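Take a look at this single chain, the form predicted on its own, given in structure tokens.
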Amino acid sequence: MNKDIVSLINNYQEFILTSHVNPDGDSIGSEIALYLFLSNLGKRTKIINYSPTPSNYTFLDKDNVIEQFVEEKHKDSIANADVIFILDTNEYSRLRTLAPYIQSSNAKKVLIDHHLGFDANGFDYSFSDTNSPATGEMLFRFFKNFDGSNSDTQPIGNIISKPMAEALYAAIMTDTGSFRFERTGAETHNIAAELISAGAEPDKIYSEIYNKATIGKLHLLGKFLNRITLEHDNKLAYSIVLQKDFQETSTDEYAIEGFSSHLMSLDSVKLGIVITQTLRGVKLSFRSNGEVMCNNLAKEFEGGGHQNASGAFVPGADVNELTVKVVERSKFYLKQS
């Protein structure tokens, strides 16, 4: 456990926690878990994201405390605050508009994050685990480790609400995909068991987060089956959405979450790849089996993440002339593995 960390949580009362752009479980329920933590030691805390929260996530936040980022609104809260935790990314460049006034503001930057390539360079303290799976599961450490005996409110101790063990629970499930992704090991299931105990619910957080499909994202995910694509003897698989998808479907970007299952469910695929085309751009996501680099296939496009599961976003990029550089480029990652 990061002692300096637990000393700043001590010491200060003003907290600030926000995540990276187009958030997923783990960032909106570490979020959570750690905002009823602060709140819990009698912190004020407030949780400010640059991107809405997604649908399926909404049951995790049931008293509307995340904050979607308004400059006028929150400038001031940034500038004054003591703490701000980054969570579940290390780059300034994925909290988009919120970067500049965190790097301004006279707070001490917190790094809370299990992806590669961590730069310590604009961040006071860090607590950086590559090999945990989730930054959910990095907080549960922490969180039952805490010592709060140097603080004016009381400890917490090893007590775990279920509102956090559910957020928790959502946190490592999604990261791992459902506890199947490589690097979920004894110590993840057994926290996971312990967040049950906890009153974690998992048949109930499954279905809040996957089971709750409109119509609307099941004909998007039809035009998505019907474009897949087998590339470099059929160890790549990709597909294109496109952002008249989402005006036909009454969908939006959100909707695609989960889709890359589909392409790493063919028997062949090494490498898949998701492309969606946004009005600001095309975003990129990657996942990979077993040594194929994705997360080095990611960089090339100014992106990152872990080995088997990476993303890009490359700002007005025309979807198809990318298109064809990203599958130039995967033939590489796919001799290296």
The other form holds:
Amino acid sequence: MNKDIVSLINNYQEFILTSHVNPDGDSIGSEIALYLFLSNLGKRTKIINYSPTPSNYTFLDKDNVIEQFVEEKHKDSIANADVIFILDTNEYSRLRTLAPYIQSSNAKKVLIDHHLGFDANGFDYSFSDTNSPATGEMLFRFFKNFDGSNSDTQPIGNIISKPMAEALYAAIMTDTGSFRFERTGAETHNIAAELISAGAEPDKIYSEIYNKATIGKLHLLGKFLNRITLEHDNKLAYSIVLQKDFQETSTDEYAIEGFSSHLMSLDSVKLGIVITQTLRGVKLSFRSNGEVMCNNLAKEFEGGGHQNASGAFVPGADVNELTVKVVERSKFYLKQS
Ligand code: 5GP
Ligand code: MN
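For the form predicted together with guanosine-5'-monophosphate instead of the form predicted on its own, what are the coordinates?
All chains and molecules follow, beginning with the one already shown.
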């Protein structure tokens, strides 16, 4: 990753960074860290996302640099950029309406991502590391090795500023489920330690991201927990969130973040599914343990993701019909494990 990106950075001036629809901590953290890094090198850099930044991640964007995509406003800068970084997704479709503008731009398109199902087509440079628990961790390694000198002997604070460290820590913390998920090994903990040395404050970052619930969100969680259903010898747990639930609790689709962990906390459960009725269709969010390949289950519904965390969006679907279908298909993946 180092050599190619270093020469792109040295040779070009205009950079655009983007990430997937409904960005998470890894998208926003990675974007902000790379933005600060490039700006610090004097590069003209923009972050343009399809979705607005969820409110619990705005603390990472201290200077309010993230822009939400507006066709008229951004199409020229996308067309004329030198380099476009696509972070934390390997599918153009997850950039929604930004995708055609990026695909038709003359800019070099650079992918940095850690999801399964990567296809190099459509990218000029691609860096995919499915062993990495977060895109932010891939960027950390890149920043640390950037100048080519022996970075082991340099204090990390000289390479990664405090706001960069915070952004990378947030990226890694969120994508590892606060350092719990399977790919979280010694190296990730060592990186976290280096980020703390560079100024990241774990308690503050955790609190900014996860202790921001509203009473409406807890009421929504109450409805969700009440509807949990077990199937397939109690190996599958699923629950549904309906449009009317959002209205009754004055919440929106962002409020379901973290709900899946309640399904997975059940002792017998190997696969958990959060089924959310949205205005445009139904969102499926899958979590699994061990060998249950929930990315393949998501693929059956035109989605994707990781082996143990995946998702799909089915436009215009009927929530009850889709639920029956997903529960039925789940059986196959539970049997395979
Ligand atoms: P979540 O359940 O948190 O929304 O998503 C978990 C993971 O599933 C994400 O990190 C992403 O990899 C993947 N994912 C979620 N929604 C979609 C989708 O609509 N399409 C694809 N391809 N992947 C998704
Ligand atoms: Mn990620």
